[in-house]
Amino acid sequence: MKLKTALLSLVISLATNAAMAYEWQALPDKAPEPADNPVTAEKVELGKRLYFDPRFSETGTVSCNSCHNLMLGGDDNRSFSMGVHGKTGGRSAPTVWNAAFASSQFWDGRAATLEDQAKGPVVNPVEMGMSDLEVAMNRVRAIPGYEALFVSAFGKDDAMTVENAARAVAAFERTLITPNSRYDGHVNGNKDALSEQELRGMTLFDETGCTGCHSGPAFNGPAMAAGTGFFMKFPTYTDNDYVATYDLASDKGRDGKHMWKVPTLRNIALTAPYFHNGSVQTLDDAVRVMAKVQLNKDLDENQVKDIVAFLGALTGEFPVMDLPRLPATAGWSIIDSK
């Protein structure tokens, strides 16, 4: 009798858990930060200037903001960003907004932290094109005005280093978060925050299976230790026209296994074109593609419209962003135009 009662309780418990709705989460108003690089106002001010400064690219034309435009959705709305000498890469620039909530960086997750990621584009021959990180840092050292900013952020002892430059940029990027979307308002108890269509889309987003990957407050998967990364195979289902039409499989992603970091869906309405190769121009088509190649499901037009409406409600509140005054080189140029 006791065994039957225990089994009945277990069945009821499992059924109850299965019936429970997905746990929707609001975006925190502060991003996580590592113990060895706490965010300070001084680091943020330095990092902001470095982020917007194009002078430590080979041609003096490309800054972090060139590809990850903070006046837009944190990307550049191009399939492939343009770097030095008009070169373009093979992957679309991901948004930098809310990147601090990811446990790895780049589409393939090859950078464990924002600090690691900040170094990569500087020496990428297609992006900023510098031959060496120290060569790039020497340009920063040669610009009057930067030393005081480094000392203020990191103290007087050997402040102007590559590592500290990366720490400053990462600290700045940890302030680039967009909470208080209408979705967040709904999760926080505002019953009028979402329209009926957006509420339908929210339910359909879960029932279709999208939350299997796009979960958590940033819709980029579960919280994980820095450097771990949350990856999924893409495309999963290849017996459809979308894979060839949008060339989804030629780039094999992480370790050549078609594994990709699950990107955030925050502000997704602002970051077209979509996917790692920027091949899909509209959010409507991106929803259709994802449903088919990841879940093997065909959505009708009304379902697509409802999910797109919900995704639009993930556009958050952007912090006020004033362009910084960069330290000047009065009377001379640090860029060799030859």
Given for the second form:
There are 2 protein chains.
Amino acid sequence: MKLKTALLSLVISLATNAAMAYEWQALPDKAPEPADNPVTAEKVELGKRLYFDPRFSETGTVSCNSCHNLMLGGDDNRSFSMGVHGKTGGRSAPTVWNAAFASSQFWDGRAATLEDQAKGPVVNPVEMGMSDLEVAMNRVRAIPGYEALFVSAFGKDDAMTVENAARAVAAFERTLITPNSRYDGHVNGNKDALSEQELRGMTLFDETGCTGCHSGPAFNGPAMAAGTGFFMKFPTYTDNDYVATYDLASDKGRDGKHMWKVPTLRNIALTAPYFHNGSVQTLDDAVRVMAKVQLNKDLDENQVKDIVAFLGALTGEFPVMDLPRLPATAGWSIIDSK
Amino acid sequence: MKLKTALLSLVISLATNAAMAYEWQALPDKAPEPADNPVTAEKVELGKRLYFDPRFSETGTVSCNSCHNLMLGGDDNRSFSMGVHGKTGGRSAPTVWNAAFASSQFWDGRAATLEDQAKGPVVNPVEMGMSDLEVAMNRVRAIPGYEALFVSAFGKDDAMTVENAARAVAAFERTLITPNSRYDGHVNGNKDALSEQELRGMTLFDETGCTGCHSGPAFNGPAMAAGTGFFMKFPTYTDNDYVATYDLASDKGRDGKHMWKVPTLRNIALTAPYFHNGSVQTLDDAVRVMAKVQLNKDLDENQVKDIVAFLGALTGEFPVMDLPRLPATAGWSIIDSK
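Shown: the form predicted on its own; wanted: the form predicted in complex with another copy of the chain:
Below is the whole assembly, all chains and molecules, this chain first.
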């Protein structure tokens, strides 16, 4: 009897601990990197220039940074990004900050790696608008000064390829991480890092069930092999007004099954408007909508405020970087804008 | 008789010296600044952020840097810049590098100062597309984080004004100068700074008559009071094919009299295509055209190459600067892009 009681007590204790013991994780200082494309200083230097260079877009006006602005939250604060000739697409630009911690890229996870992702917008007619990756690469090849950077990063033989350009951009993006948020300070033992409200929000974020999907150091799901992806159905609960109000279901996502990548919540305060279609203007509303359409919960105003306060503590430290100088074309322009 | 000969000899010597003695000048390390807007570190920090901030354009996609790209030659290498919604105007973006040395701004000199110039593109419907400067300023005012920068730069009373924003951008632009070109090295006594060809080109540049207008340290004319401007008729000689080929006369410039500001030639190798309408694709052709339509001279191929080589030596040293972090809006977006 005594043993039974003791055992029961142990089981209850374990269960309670298990429920309590959501493992909050700080963001690592380094992002994972694939074995076939280790990050080197030379690749980062090249990739950074390519990232900021608008000259291999059709109009010469759109770079990676145009929609994934590193001076801001790594996006453009628009519902839909604006590419060449003022064209817009149908999904909101995800942040590039900490994208290196995602196990797939794009809202529907259709790119397994940053290397694959980097090539997409270049030939998207409403983004950079080039007809073909080789045509874009020919622009890069024609700019003196890029060759030395490619050779330095990839060696002499056939360095100036689309694949190497993508590798360099991916290597640069693996440096775009934002550690040392106040949340990270808290996880690392700084008891003053978070306010009372933020601590309440943190507990509520877990208890409400947000951590069921937004787990791990980047709040984008569990660690998975690159390319596996971590997808969830969105919206899950459709018996509410939000689905129509914010048009959450007409874009059917991955494989037409309303499956979407669970995006990072790092720096989420900086990346309004929200969701794949940028339809929700504020983080308050985004929290309210997520609780309802994913967890079928109605949060009260204080709960929303507390969770939003916690999410604000996920804004990290942004690396200081020099404005790059882009290799020049002397006496002529690579852009045919006549 | 002896005296007469001596005098004649003196006169000839003076005349020869006068002809020989074109005064080549190095670029100063500092740009002139107006008494009512001295450059301060605080204004520069604020102005730099405003310069790179796309959020007070209509679409949230166009900043000063979009068309006057500091990662490149201070322009966009396009004939006509592309503003909001992919709209284009009718004149080519002049470089912002060393604009602080110009005594008027815009191709037609319609702005007397950098302060005046800074306001123009914000409300140009094909550039940043805002309806009104106050509407643009309201965007800036609504972004928390800007207020402290304005107060720091301009003091507490009514700091966040359009005029102060323009002053800050102008102060930042006064730091955008590119000294220490190889030409400057030569002028400062470094005998190895220029190649044989560049030295030939330098002499030829003067002898052909280019220095008649492109004089002074920035090759944009004599020092003049701010707002006075230094204008020349372009094209002067119209009895040639170039005027039609490059459509040089249909835009009538300042006051409809074909008067144009003499632009700087600093970093000219980086700012193709050329002229107010960006119609001339290469620097070789630009030199050829200028000699003909302004000086009625036909340069041979070697002369063109030599002058172009000299102009390449006017590319200066670009200041290293950090990529700025722009003040954030936490949990919402200032851009209404729905």
